[in-house]
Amino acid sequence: MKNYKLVPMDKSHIKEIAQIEKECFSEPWSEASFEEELYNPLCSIIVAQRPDGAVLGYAGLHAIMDEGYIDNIAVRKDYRGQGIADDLLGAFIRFGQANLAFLTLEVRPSNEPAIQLYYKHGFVQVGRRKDYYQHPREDAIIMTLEFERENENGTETAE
């Protein structure tokens, strides 16, 4: 049984985001970056809290017209495992399928869980980003997925 819901972002939950974030990233967001994403329209992010308030992962998407690209979706490593990501990645994939033709986002070649994850839920790797990463440098994969969409014929063709 999961042991917390999937929230949208508030002020409240800040502070913890960008706890999970320096955790999880060399290179990360502020406090203050969190913060300016709440009024940005273009910008949604959700929050695994326990019933306690806890954030114990988030996950960002920008979605610009009809297209969607996945910032950050990280775990705290104490509750890795546990399908959190999973259902983080899940709610923006169902958000896609109703209102975008594609998801994207970029990863480490050395981030094998969350690779594992993408193609589990259907991503492909269509590019990759020469040293993206600066600490420590690597490049980064492009993966995507596109949704089917019907078109005036009623026959589903990828956008």
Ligand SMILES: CC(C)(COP(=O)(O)OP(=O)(O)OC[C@H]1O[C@@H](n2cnc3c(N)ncnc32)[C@H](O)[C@@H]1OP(=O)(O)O)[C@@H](O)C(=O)NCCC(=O)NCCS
The other form holds:
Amino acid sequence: MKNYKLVPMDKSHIKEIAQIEKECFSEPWSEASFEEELYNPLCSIIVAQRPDGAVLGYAGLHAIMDEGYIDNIAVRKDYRGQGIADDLLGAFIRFGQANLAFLTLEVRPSNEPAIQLYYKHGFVQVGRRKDYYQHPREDAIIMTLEFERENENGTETAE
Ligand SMILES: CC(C)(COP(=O)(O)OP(=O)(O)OC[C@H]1O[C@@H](n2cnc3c(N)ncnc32)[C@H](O)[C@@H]1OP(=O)(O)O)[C@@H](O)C(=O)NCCC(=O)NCCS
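Could I see the form predicted together with the ligand next, after the form predicted alone?
Up next: the whole complex, starting with the chain shown before.
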């Protein structure tokens, strides 16, 4: 049985999120940036939280009109490989199916675990941004998941 639940980020999570962020990324978001996002109506950050409140992973999404931009998704090293990222991404995909035309994100070509995660959930490579990342410098692969939506006639369309 899973020993965590998905909850919206609140202030109590920010210290641990920023710590995980530092361990995972060479240009991490600061505690202040996460705190700002608490008050941004376009942003939602969900947390995989253990019953004692500990943060095991998190994922952030900006939704602008019907476009969804996944900013970050990360899981604590000692809790990887247990399906936590699957659950976090799955929550955004369910939201996207109901509300968005697509979800998109950037990922380092060297980040095989993340690329496999996105493939597993139906994302496809749609482009590349040259030298997008620093430390170390690397291109970004752009991956997108488009949602089929019902048009006025009730038939499904892929937009
Ligand atoms: C990428 C990351 C979020 C995956 O988290 P996780 O909770 O361990 O992933 P899950 O256990 O939910 O695995 C889901 C799927 O991801 C892929 N995956 C996860 N770890 C993998 C690995 N080491 N190698 C290859 N594929 C992997 C697989 O497709 C897996 O599905 P499967 O178990 O059916 O094969 C985690 O490795 C992480 O936090 N990395 C550092 C931060 C990061 O790079 N984030 C992405 C930025 S774009």
